[in-house]
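This document starts with one chain, in the form predicted on its own, laid out as structure tokens.
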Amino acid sequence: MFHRKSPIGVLDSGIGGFSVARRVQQLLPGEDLIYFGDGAHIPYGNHSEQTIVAMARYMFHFMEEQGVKALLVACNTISCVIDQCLDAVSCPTFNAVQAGADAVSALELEKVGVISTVFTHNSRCYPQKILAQSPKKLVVLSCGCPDLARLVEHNLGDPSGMAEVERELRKELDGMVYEEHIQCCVLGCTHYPLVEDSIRGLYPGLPLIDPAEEMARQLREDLSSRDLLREEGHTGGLEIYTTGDVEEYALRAAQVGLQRVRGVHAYPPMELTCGV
């Protein structure tokens, strides 16, 4: 049974999550947050379909135990295979892909480039959901960074990491920019927001769509419509849980300017088979 003080689940790969927990407290800054990282296993899109779904439920059971009453998920990877892991929870359920499709419809567009982990690339989520919700012809670019997640990860907040991220994003975004002139770009990673200033420096002027936006305003409609809100007056704080490194995540939330981190805790991996 849900209710008004229940919390909101977010889960990810890794720290990309952290974009739309950020989001959330921004607009909703009375509810309570439960965030997991699966730091164990970044990055999620190198992995096997087989794999990405049973990580995916291992985080969605957790998320069902906590009693949240609505889930985030936040890793684009996962959003591709969500209709696998739906079951898993009793609570609406909102994914990157979605809310990434969903913001590309509003605008007036001819030429889109989506950037994303290299299965979200070749599942198509993002062409296949973008050009079903579009009125008209529309030209969707896709491009999947093998590296990109992982350089972010672990390279947050330092200078000389951050020239490598900057070389992988020329590497990944120079085409779709200067050669086929796409006019926005998707970040189909959650990751990728994290230096959303790095891709402006690089290319200013070029638009740039972040679903943790869509994903934090489709979340306070579905509360709004449930009478779920958080009572004004509340503060709400985060819990934060991850299979990774405790220390490089409560460095990792400070940097990326999360609010009122309650904990950081260490959670046990999903053991993986050669099965699995």
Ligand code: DGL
Given for the second form:
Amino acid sequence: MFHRKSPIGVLDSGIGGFSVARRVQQLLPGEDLIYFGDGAHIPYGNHSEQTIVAMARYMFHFMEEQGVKALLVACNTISCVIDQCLDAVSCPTFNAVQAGADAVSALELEKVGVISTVFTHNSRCYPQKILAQSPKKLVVLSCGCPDLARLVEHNLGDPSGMAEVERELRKELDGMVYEEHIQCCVLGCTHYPLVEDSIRGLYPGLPLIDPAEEMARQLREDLSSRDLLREEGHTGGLEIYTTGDVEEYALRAAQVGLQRVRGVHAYPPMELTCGV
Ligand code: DGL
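Take the protein just shown as the form predicted on its own and give its structure as the form predicted together with the ligand.
Now the complete complex, all chains and molecules, led by this one.
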């Protein structure tokens, strides 16, 4: 049913998943990628669970129609409700929260911090997954940032916008770093690795975990075990679909260093009715 030539899907509420697509391009340069960013509905992190599930399923259906051989659920917020979406696709899925928890449990830590959207924070998904597979003495602190993803989405590369991003970051992270003395911080929203340089500048020496790294590794392992890795010699391309602004997506893709973008296409957004 799946072929080596089938593409890999990456989905996110917005451009945040570019941080995941970028890692996959680095690790698996031969693979074709299809990206879907729901720009019309970002930020997901301030929506209700019912609405997030409905919007996510819309993207899962799109990916199923594209015949993807694996799906990366880059969005941490969607990863928290992934069990309610899995029946919409037939391929294996990889999600950011599981990958982030796997990355933490591979380290010997006593206190770890997670920054994420408000939804991800309130769901307690990260602490639960991390503690389920780590020593009991591990302390997991979590904080939800109400506006950070939206600020990153629309302000990358703009100095005054980035100053606002840094103010937001400090509001949420200063306490965990200077009062709680976390040993490392999980970037629990795909938008945050896009401003990793700013975070490193604000907190030099603080180790950061980007779940995308582990997700890309798990993807390679899975494709290899199913004999679905693209043959050497092929150069993979990237098709981007968005319900948001096509020009902004093309600009952001170039800004974050995505390679071989073959096209950026508009896709109709799901209509949100009062019941959703
Ligand atoms: N980038 C998404 C995540 O990883 C969420 C951003 C948002 O739409 O609120 O959680």
